[in-house]
Amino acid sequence: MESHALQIQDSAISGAVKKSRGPLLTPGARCALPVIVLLLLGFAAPLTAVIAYSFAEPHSFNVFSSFSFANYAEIFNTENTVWMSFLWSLSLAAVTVLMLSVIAYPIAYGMVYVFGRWSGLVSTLFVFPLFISENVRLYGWVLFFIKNGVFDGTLNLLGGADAPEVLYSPGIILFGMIYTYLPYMLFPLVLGLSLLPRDVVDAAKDLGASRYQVWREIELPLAMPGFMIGLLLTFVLAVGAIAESKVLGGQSVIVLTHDIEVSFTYAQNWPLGSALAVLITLITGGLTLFMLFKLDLDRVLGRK
C-alpha cells in the first residue's frame, strides 16, 4: 500500500512538472514552421550569400574567406557611372508612382461608386493583360510605335504626317512602367475606398461640406492605408524594372537591374553585383518597414 501511494505521488509530481513546462511549440509555432522553415531556406540563406559576396575581393569568388569594401566605394566612386544606375532606377520608380496616383484614383474611385454593375467587366479589362508575358506586351507596343508601325501608319493615312520618334528615350520607358504597374497601384486604391464609410461621408455634405473639403479631410484620409499599400507595392516593383529599358528604351537608360544583370553574367564581378543588390535591397526594405509601421493592417483587412 505503501509503495503504491509513493507511486501515485511521483507520476502527480511528473505530471505537474510537464504541465508547468507546457509544450515545447504552441499551435500557433506549430503551424507556422513550414512557412518558417520555406524563409529560411527561400529567402534568409540566398540572402545571406548576395551579402557574403558583397563583402568578397572584386572578380573574385572568395565568399567567407575575404572581407573587403571596395565593391560599395566603387559603387559610390564618382569617376564609375554605376551610381547613375541608381539614380535612374529610382527617379523612374517615383515619377511612375507620382503619375500613377494621379491615374489610378479616378479609376478607383469609379469602380467603387460609379460604374455599378459594369465595374466586374472594368476589372477583368485591367487584370486581362497580366496573364499575357510582360515581354510580350511591351513588344506589342514597339510594334505600334515603330518606324512605318502601326502609329505612323495611320497618322499618314489619315492626314501624311509622319509621327513622332519615341521609342528608344527615357519618355517611353517611363510609359511602359506606367503601363505595365498600373494594375498594382490600382487595386490596393479599390481596396482602400471600399473601407471608407458613406454614412460619413453622407453626413459630412449634409453638414455643409464641400466636395474637395470630402476628398481632403474623409475620403483621401480613411483610404490612405490602401493607398500607401499601393505606393509602396508599385515603388518596389518599378525600382527592379529591367524589361521597359530593354525592349522599350533600347538601353538608352542604364537601370540599376541592368548593372546587377552585367555583373553577374559578362563580367563575372559577382561581388558588385551583390553590393549592388544589397544597397537596393536596403531601401527598399526600408521603405517597406516605414510604410508598414504607418499602416493599420487590422482596419486594411477588415478586423475593424
Contents of the next structure:
Amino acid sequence: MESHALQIQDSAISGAVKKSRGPLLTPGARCALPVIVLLLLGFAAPLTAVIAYSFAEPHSFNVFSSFSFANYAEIFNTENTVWMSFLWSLSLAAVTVLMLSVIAYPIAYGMVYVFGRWSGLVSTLFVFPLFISENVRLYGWVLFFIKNGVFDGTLNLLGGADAPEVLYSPGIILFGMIYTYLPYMLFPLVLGLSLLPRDVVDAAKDLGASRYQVWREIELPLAMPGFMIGLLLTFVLAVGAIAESKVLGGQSVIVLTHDIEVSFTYAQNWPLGSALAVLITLITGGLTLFMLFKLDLDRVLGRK
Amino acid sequence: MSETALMGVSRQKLLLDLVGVRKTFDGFNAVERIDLSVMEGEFFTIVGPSGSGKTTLLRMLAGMDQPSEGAIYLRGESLNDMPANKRPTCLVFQSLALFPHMTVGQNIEFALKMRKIAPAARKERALELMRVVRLPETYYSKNVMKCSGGEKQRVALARAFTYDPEILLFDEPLSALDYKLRKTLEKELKDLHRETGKTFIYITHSLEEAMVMSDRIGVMRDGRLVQVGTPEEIYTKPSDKFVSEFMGEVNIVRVRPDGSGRYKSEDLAGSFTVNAPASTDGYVVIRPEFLRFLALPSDADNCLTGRVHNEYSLGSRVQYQVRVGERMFLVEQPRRQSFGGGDVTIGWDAADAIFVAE
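Now show me the form predicted together with its partner chain, since the one above was the form predicted alone.
Once more the chain from above appears, this time first in line as the rest of the complex follows.
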C-alpha cells in the first residue's frame, strides 16, 4: 500500500519534471538565441520599418498610421525621373556583370592553369587595391583622366595631342564599376575552375572532345557554381553602386542609390526612398534565391 | 625480350612500337629510353613501384604527354604529333575521371556525342555496353556520383569502350577497390579482353594482379623496363634481384663463388650448391614454398639450421619464420607441423632456387 502510494507520487513528480521541461528550449535553439535576437533587432526590425514607410503617405513620417500606394505609383509614373534611375542602375549592373564575365574568365583560367607559380602574385595584385578605400581609388582615376591630368598631360608632353574627354559620362561609370567589382567576379571563378579535376578534362579530350567541346561540356558546367556566385555577387553590388556615378560620372547619370539617398536626406521623402529600397531588395533578393536554388553550395565548398 | 616471350604472340601482328621513348620533367628523367613492342590483341601489363614512370609512359601512349625523345609507332606510323582526341586509344584513369555532372548514360555516351552521333543510336550503344559491363539498365539515368565504387568502375569501363578504340589503357583502375571486388573485376576485365579481342595495356603496382590477367608483363624501375616476359618467365626467371623481390615474399641470399664450384654467403654458415650459368657474384632467390623442413641434412642439396620463430596461417597453407643466425627465412608448408622448440633443419634443392647475377 505504502509502496503503491510512493509509486504514484513518483510518477507525479516525473510528470511535473516533464512538464517543466516542455517550454524550455532545446540546446540548438538556445545556442541560436543570440543570433536570432541580433537578426530580429538588426535585420527584421529595420526591414519592417522600411516596408512600413514605403506604404506611408508621401512626404510624411506617418509610418504605421497611414497606408497608400502613392510612393510606388510615383516610381512607375513616367512624368517623374525616378524610373529612369531605376533603369540606369539595373542596366549598368547588367552590362557590368556581362563585361566582367568576359574579362574575368580568361584571367581566372590563366590563374588556375597557365600562370603556375606566378598565379599567387597575380591574385595578390588583384586583391591589393581592395585595401584602399573605393572612393580614394576612384578619385585616383579622376586625376588620371581629368583635363591636364596624368593621361592628358602625358599625351600633351609626348605628341601635343589632347586626350579624349572621358570623364562624366555613362561610359566612365561603367569603367569604374568594372574596375571596382572585378575581384568579386574573379575569385569565385577561380574557385569554380580550380575545383575542376584535371583528369576529367584529360578524359574528355581522350574521348574525342575538341577544345571547344571540352569547354562547353566539361569546363563551363563544372565551373558554373563559382561562376554563378560571381554573377550574383557582382550584380547585387553593382545595383547598389553609387560612388562610380558620383565621382567618375559627375552625376551625368542619376543611379537608383543616389535617388534613395536624396529621398532620405535633402528631399525628406522617406516613404519614396523606402519604396525604392523595397523594390530593389525584391529584385536582388528574388535573383539571389533563384540562383541559390539552382546552385549546389556543397559542391562549391568542396564537400562533395 | 626473350625468344619464348615472342613465341606466344608470334602469329599476331605488331601493333605498337616504342623506340627510345624518353620523358624528362624539369631535368628529371621520368621515363628513360624505352624500347617496347606490343602485339595486336595482347594484354600487356606494366608493373612497377610508384614513381617508376609507368603512368608517364601510359600518358604518352594516350597522347596526354609528349615524349621528350624517341617515337611511338602505331602499325609503323608515328603517333607523336597526334593529339589525344584523335588517337585510337582510350585511357581508364586511376581516379576514373567520370563526369560528375552527368548521368551514367551521358557518361557512357560522351564519346559518341562528341562525334555527333544521333541520340537514339547513342542510347542503344550505351545500353549494349551497360549489359557487357553488367550494369542494370535502370542505371542509365542515374546520377553517376550516386553509384558505388564498383559501379563507377564499370561506368568508366563502358565509357572507354563506346567508340571502339583499338587500344585500351588502364592506369591502376582497381587500386581503390576492396580485395573481393578487385578479384571479381580482374576476372571480368580478362573476360572482356578475350571477348573484345582488343589490345589492353594495363598498369599496376601489384605483380599479383599482373599475373592473373596478362599475356606479357613489363617490370619497370626508375623509368626503365627491367624485364619483359610472360608471367611464367617473370616468375621463374627474374632478371635481377629487384624483379625477384617484386614478385612477393622471397628469401634472398647474397652469394659469391668459393673457388671450388660451390658458393658461400657472408652471414650464413656452410657452402651451397647453386645452379648458376657462370661463376659470378649474385643472389640466390628461394621461394617460401620451395624451402622445406628436413629430417636429415642430406635430404636436400642445401641446408641451414635454425629455430622456428613464428608461424602464420595463410588459410590454405602455413608460413613459418625460421631464424638462422641473424636472418629470417620464410618457409611455406601445406600443413601445420609441430616442433619441439629445438633446432630445425631447413633446406632446398639447387634446381628450385633461382640465381640472379649481381
